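Taking the form predicted alone, here's one chain by itself in structure tokens.
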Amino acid sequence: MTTLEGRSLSLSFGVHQVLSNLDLELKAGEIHAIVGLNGAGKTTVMRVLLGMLRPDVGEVLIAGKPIDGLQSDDWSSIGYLIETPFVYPELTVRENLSMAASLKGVASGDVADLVDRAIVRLGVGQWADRRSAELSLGNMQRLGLAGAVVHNPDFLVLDEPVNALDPSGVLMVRKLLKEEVERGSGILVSSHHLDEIARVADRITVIHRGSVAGTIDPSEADLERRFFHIAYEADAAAGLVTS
């Protein structure tokens, strides 16, 4: 099976560790949630998986291969929204995803109609011919995970995927969510709202301080409850834990 792997990731900023030993796996055809407090290394361990960053001690590995040795044709397997979305501001949202899919290897005959679709599925139709720069937040977030699914990924790499969208736009990314896995992808997400990704994730695992602390069920009564437990129990077992 396919899978997108982070094996033994630590990576520090100067004295400060922000991942330590950390494993994490995502196959295809999964949802895999990510959660964890401000600060915890979820967004960076994201980064390392995406080559952003380079760890100082693991390895990242997309379909078995080691990505120090991955080639074009290989990355473009992958479509991801990191923190804000990247848009060229003066294009129009069809211009900024027209080039997002001929960044991705799409054929150039297969472009426009690739792009139609994805503005049709992230409902951003009525500003397809404006400028970027005059979306509202919620916009340009529906223009960024546009960008991300345009090229048809098997991996989809989301952080907070839902920020700045109104009701209407988190049934259209929990759908979209959907949608991808019954294609086939993967899918690693992070988000604080637990409620709402235990209803797509097929697992969630909990990041505290930089490890991977432990796991929550997505059919749990009592989500919240878990998530605290599982990270006053890794400080207490670190001893940041006083009685």
Second form
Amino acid sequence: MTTLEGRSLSLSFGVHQVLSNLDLELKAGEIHAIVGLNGAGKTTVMRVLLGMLRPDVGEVLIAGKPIDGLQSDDWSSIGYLIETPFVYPELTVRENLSMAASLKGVASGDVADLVDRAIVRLGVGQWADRRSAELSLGNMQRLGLAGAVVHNPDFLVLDEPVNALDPSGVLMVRKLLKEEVERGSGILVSSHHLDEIARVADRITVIHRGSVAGTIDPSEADLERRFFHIAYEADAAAGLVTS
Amino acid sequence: MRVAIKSEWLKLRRSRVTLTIGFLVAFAIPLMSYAFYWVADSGGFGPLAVKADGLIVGTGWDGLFSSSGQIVAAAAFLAFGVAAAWCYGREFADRTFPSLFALAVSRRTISLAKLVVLLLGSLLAVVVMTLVIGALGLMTSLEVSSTSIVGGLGRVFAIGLLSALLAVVAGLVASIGRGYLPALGLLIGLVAIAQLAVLFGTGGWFPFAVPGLIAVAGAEGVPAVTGVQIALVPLLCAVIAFLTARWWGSAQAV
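Moving from the form predicted alone, what structure would you give for the form predicted together with the partner chain?
After this comes the whole thing, all chains and molecules, with the earlier chain placed first.
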């Protein structure tokens, strides 16, 4: 089965250990959510999985291949939105998406059709030929999501995808994730919104202080209580809790 | 590479920064050059006229070429340097650099594509600038030059092109410094150091002084710039392109 996998990942910024022996796997056809407190290492592990940061220890494999040896075709199978949307303010919405599709390896003859489809899916048709600088924060986020999925990737890595979105945007993201996973994509998604993530995730991993601290069944009744219990247990095991 | 060049060209074409720089190089530099020549030629005694008269060699077309060369050597270098600083530094200032990872097109290729479009845009601006300088001279019926008009314009064109090749250093510094400001500081510093190198008589071997020395070639006490010294400019540009691409290939999105 096709996977995106991080094995025994450790990373330090100076004396600050941000990832510690972290294992994470994403399979095709599943939504794997990662949750954690601010600074837990969610965004950092996503950056490592995408090659933006090199781990001090450990390796990243995409479809079984080490990330260092990937060819351009292999990278075409990835779509992502990490923090800032891939948007140039001087370009129109359509131009931004065309550029994203081309840089992600879409053949020139297919770009226009895929861009039109992404514009419809993310509901940015009204602004398609406007400069992106004119977009609101929410619509900028929609454009960033459209750029992440425009090339029909096998894996999607989305960091806080509902950031800045209004309720209709949140519903749109929910629908988008379901459609992508039905198409066979594997989706790694981070969020602070436990209830929202539980609606779509197949499994939830808790990241705490740069390590995997536990898992949560999305169907559990009291997600918040379970989340804080896992974080507390991890702190207690590390001797960080005083009674 | 074609995809990367197409993307970078679109960004360059749509940017107000680069459009403004292109307009300044193509039209403002020729007008400044002509105005500087005109002030020197008018025989006035104001501070600017005295300064201009001391810097400009010859009259008529010769005077215009002298004025243009000196202004182009400094102004075009700064202008193209700002464009290069923007082209590379904006990926950090706009926080788009992380989005250039995990793509079918490598960051090394994107870096080289930026260089290609910068040099193409600079070439276009220098061609228009040279034509505008020629048109100003023809429209004002300047005296016949000691060298041919085409030769003089060719020299101004070469100074502009060499300045563009040197300005790519701003792209490397904007990348390493992850923003525009370090590159802008470097540009100003290099203009100052080039002046010092000329004063100490070693300017010919300092590539950033070469365009300025070509501009004043033939003036009393100015040594001729050799072919080897001129060849150092494209060589330096190639080294900078290599280093910039290497940095882009290995940099992390911290």
